[in-house]
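A lone chain, given as structure tokens: the form predicted on its own.
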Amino acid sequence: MMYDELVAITENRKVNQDYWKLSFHSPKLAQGVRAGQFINVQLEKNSDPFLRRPFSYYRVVGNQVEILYEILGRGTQLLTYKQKGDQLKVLGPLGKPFTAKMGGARKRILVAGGVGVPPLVFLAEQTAVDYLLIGCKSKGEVLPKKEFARVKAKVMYTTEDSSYGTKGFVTVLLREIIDREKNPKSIFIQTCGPHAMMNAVMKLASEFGIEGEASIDERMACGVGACLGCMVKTRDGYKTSCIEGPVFQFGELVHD
């Protein structure tokens, strides 16, 4: 069931150098939500900015919904000015989620970067995960450890400038784990983040015959498949990211 709710902000604060966390209370928008789904937020009551902004669910605790965001443009900059008690019009839950339950004894590895971190932290809170690998540009993007209090997976970071964790791209860690695995095909990868990162992850998975899922976050204007602005190229033609995704199987996607 999808709802378009007027909600009141309960918290909106910076959690590190780059990320903000916003929370609101809504029994309807919290009901039955799964990791990988998203909400579409109207930032102002007037038509400026005109388009809503999509945000992945970061966490749902009871009827409390949390999103994690960074300033990527004017819309998210405006969002940082919102205070406790301010109201937002929110449409959701939207989209196809990540697979939570898997048959057999498979090793689950989550690979995240940038705006792809929130849904994978949420997934690691919802189900059994072996590794949560997070790629950052620098230490400023690293989340406080308390944000992983409900995550039982081994959390590992890479930074491009070597300021935290392993130096390099997140695929460095992913390859190390795959190389140690006696049966790589027993691994299942779920990834979300910049397209270049996900393409590299899927290329590496293809080398070893590893299956997985990727959340393709194209620009979603309406969130309900009407505007066709978020099309994703698949082996069965173009599909909407907001309705038929954002989560797709690796084998469905046409990637570089």
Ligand SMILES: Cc1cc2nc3c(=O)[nH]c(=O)nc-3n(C[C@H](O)[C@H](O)[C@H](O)COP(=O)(O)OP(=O)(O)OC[C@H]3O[C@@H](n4cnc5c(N)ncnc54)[C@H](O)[C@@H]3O)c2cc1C
The other form holds:
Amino acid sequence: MMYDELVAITENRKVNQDYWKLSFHSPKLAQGVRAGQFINVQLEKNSDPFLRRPFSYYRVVGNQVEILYEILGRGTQLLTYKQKGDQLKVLGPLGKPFTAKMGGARKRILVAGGVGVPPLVFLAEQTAVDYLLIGCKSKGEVLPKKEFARVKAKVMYTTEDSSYGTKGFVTVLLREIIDREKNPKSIFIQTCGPHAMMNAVMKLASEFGIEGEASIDERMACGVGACLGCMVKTRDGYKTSCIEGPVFQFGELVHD
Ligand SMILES: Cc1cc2nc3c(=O)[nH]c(=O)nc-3n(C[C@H](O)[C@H](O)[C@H](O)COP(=O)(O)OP(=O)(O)OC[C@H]3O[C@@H](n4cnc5c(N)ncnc54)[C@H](O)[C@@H]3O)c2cc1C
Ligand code: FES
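Now the other one: the form predicted in complex with the named molecule, given that the block above is the form predicted on its own.
After this comes the whole thing, all chains and molecules, with the earlier chain placed first.
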């Protein structure tokens, strides 16, 4: 079931140098939500900016929904000006979630970066996960420890400038973990973040025959399969990221 609700903001604050957190209360938009799903937010009552902006669910506690966002352009900048009590029109829950339950004794590794961090923190809160690997440019992106209070996985960071955690790209850590694993095929990877990061993760996975899922957060407009603005190339032809994704199996995706 999908709803287009007018919600009142309960909190909107900066959590570190790069991320803001926005919360609102909505029984309908909170019900049965799973990590990987998203909402499409209308930023202003008038039509400027015209298009809604998609954001992953970051956390759902009872009827309280949280999103975690980075300022990338005008829309997300506008969102930072919103205050407690201001209203937003929110469409959701949208999209197919990450696989939550996994058969057998599989080791689950989540690999996140940038705007891909929120859905994977949510997944690590909802399910049993071994590692949550997060790649950043610098320490400014590192989330306060309390943001991981509900996460049981081992959380590890890499920074490109070595200001926090391991130096380098997040695939450095991923490779170390894979190399230590006796049976790499028992690993299952779930990833969300910049395309270059996810491509590197999928390349590494295919070297070792590792399966996984990637959330392809294409730019979106309608969010409901009508505009065809979010097409993703798959082995079965083009698919809409908003309806048939955003989560796809590694094996489904075609890389140009
Ligand atoms: C399914 C989905 C889930 C998302 N979840 C989150 C989230 O949890 N937190 C969050 O901060 N952002 C998330 N995003 C990205 C978010 O929607 C964009 O950052 C936002 O729409 C940018 O709006 P803007 O007006 O600020 O920037 P614009 O002016 O529209 O764009 C500014 C810059 O951001 C880039 N950009 C825009 N959209 C994306 C995108 N989807 N991926 C990468 N770069 C983009 C543009 O290419 C441009 O360089 C998600 C996107 C999708 C499709
Ligand atoms: S965003 Fe319109 S079809 Fe996907």
